[in-house]
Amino acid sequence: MCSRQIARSLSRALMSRPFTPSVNIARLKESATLAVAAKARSLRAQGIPVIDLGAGEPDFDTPAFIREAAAAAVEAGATRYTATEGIPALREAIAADANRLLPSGAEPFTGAQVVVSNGSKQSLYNACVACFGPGDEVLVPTPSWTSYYEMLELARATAVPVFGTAAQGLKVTAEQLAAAATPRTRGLMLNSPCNPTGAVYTRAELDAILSLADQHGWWVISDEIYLRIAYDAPATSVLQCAPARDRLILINGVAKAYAMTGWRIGWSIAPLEVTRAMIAVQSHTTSNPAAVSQHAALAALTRVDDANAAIDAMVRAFHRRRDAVLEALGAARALAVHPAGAFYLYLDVSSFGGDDPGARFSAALLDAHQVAVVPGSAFLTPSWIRASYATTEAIAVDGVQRMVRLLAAGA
């Protein structure tokens, strides 16, 4: 065999070779929400029809004035790269979006410190990669939103779920921050209100939580997607209350509130120093946002009363779904998270039995009441499962009363 033939035989053998994960990725888990949603659209090319409670995203339309500005943008000519880090205008615009929740007299935030990402799925992933790293352990108050983990492993960092209990809402409490904190502990993540649950943090439990995270100097990295949506009373931000802001990252983005998901705009304002780091991450990976996103979520945030308008009348809708689904609910409503923010009920089903409840229940009740939700393990909590009611009021209490029929009829 002459050596050419021997160079293919061996290029051959090693393309034969099974794909092996690199350490970077090798422990990555897929999105559970995400499969969710997929094995529901697969159900459905089937010709089952599949209630759809696993979806995370508004079932609104983009609000006309904002669509509308996307439109004239594009006339315009907004279709180039732009700077990384976004648009001058739009940074600006976040800024002072977020300086009114600011105390008075209190330094306010510029665009400088400010990255436009796509979405605040990046721009949690930039503050993770730019803040943590090998042997950094970054408290996670858990349930949490399932890919904050797998961006602590990415970085990584240990992430170290601390569990609420359900007196509490499934909330953690500053005590119990403390005592899984160790002298490797960097960070902290907090969400409220909190996916997958609902719940909400007051005044006095971000209080505590922030100063305890300041005494210590961790990193705080606060997601306030949903802090428009809020029912019983407004949300509170880190930014009304935190006693400093040299260790605080604040994300947010317009998918939520905006009913802007498919745009994909999100953003950091965080301190320069580590603005500048997460321009740098972000130069290397995606570079900037598409332009004529940014201009649409220009719109939103400039635009004040109409924007208002909107997400008043969206949350509006909410609050009348999240009530009629309480109702649902009847006698199993015990068994639920109060849904205070958001729009997700998280129920629990440890009555179903076995190891993994939430997903026996979550796969009999797509099998014989074709009704897609998201088990609790996707959350770190298996005994609970996870239902939107980001669909219309009479589907999503058609789908909850399936659950309780479920839920009645036992394993």
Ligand code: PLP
Contents of the next structure:
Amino acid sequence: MCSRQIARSLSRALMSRPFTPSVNIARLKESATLAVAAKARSLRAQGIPVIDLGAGEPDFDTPAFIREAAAAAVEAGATRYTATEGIPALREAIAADANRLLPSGAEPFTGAQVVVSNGSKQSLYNACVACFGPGDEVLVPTPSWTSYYEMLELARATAVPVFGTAAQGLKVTAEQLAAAATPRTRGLMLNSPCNPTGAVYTRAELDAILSLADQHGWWVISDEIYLRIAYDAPATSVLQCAPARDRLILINGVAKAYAMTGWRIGWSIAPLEVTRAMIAVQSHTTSNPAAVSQHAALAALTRVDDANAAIDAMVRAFHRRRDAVLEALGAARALAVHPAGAFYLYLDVSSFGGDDPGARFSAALLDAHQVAVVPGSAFLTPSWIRASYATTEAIAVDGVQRMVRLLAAGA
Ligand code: PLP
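Having seen the form predicted alone, can you show the form predicted together with this ligand?
The complete assembly is shown below, putting the previous chain first.
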């Protein structure tokens, strides 16, 4: 056989061998929110004008002072590897930012407890892998952001959904969590303001949940990525009420509040030994997040007045859109979770019937009205859909009016 024949038969043999995913990812599902965004993009590429209410991404540009700081950092040589856990100045700035929330007299965090990661998504993954493993159960208030379930699966732990009721804005109570716990329960995921519902836990609700977790010695992973985006009142951080912090992992990042999704900077703040474990995980997976992005985040966190002005302006715009979208809902407002924070509207479309009313509604909405939303099955609540109003007010209102027309027309 000549070498060309050998190469040909080799490539045929390789092509005919199917790929069997490893057990690590056998049950992993594609991110439904990213899938919707991809579908909307592909329809647009075909020239179909789609209103995309699927994306969980602010439509604002990163504030100019942050972009300028990043450009200056690149010119100054921020082009190399940094320490896996991030540059010291940023770790200190993150600790200082969190310390502002602590009650007076509480022991402050130090930069040594911080790991800077490629988005809070990686911080959450590091935390899940570091704290949970086979046989461990982790309570997930549901509906919740779709990646928690998959990250816990990747950690080979068991995500235990605990369902909130519509009467309580789909939030869960400490009593519901206690009822779902078993001797194998090791932790709890918290997210307030919540993606996908926009619900915000009150101080009293958080106090009750945190003291339950404390009694049982559960890890609490509190994802506060939307903390600054709240409308009716400032959202409460667990740092303002945590009775104990030795089992608390705080997750945050610059993506949403600072309109910095593409820079990929998030972080964890945790007890030192957990931080060390997460650094080890990150050191073998991605190493440090991009040096230039770390410098951008450093400007965001240290130029506090500039950042507050930019965040306040964006939150005011989200607030106006939230109000406009609620008005556009009209009587259908009764079907929505009250959106007190983040930039999502979570709507009960169970009137569409079937096993998966949210999927039926979303498909009909895209086909007949060219509006992309995320079916609630992505968040384990198939009777609902999520629409994001992180887009212009006119587009958000147009999209919601089309949703109302579809609701009125029925399945
Ligand atoms: N946590 C929640 C609740 C989110 O909605 C998202 C993004 O949509 C993330 C974390 C991830 O954010 P980042 O861009 O910092 O990875």
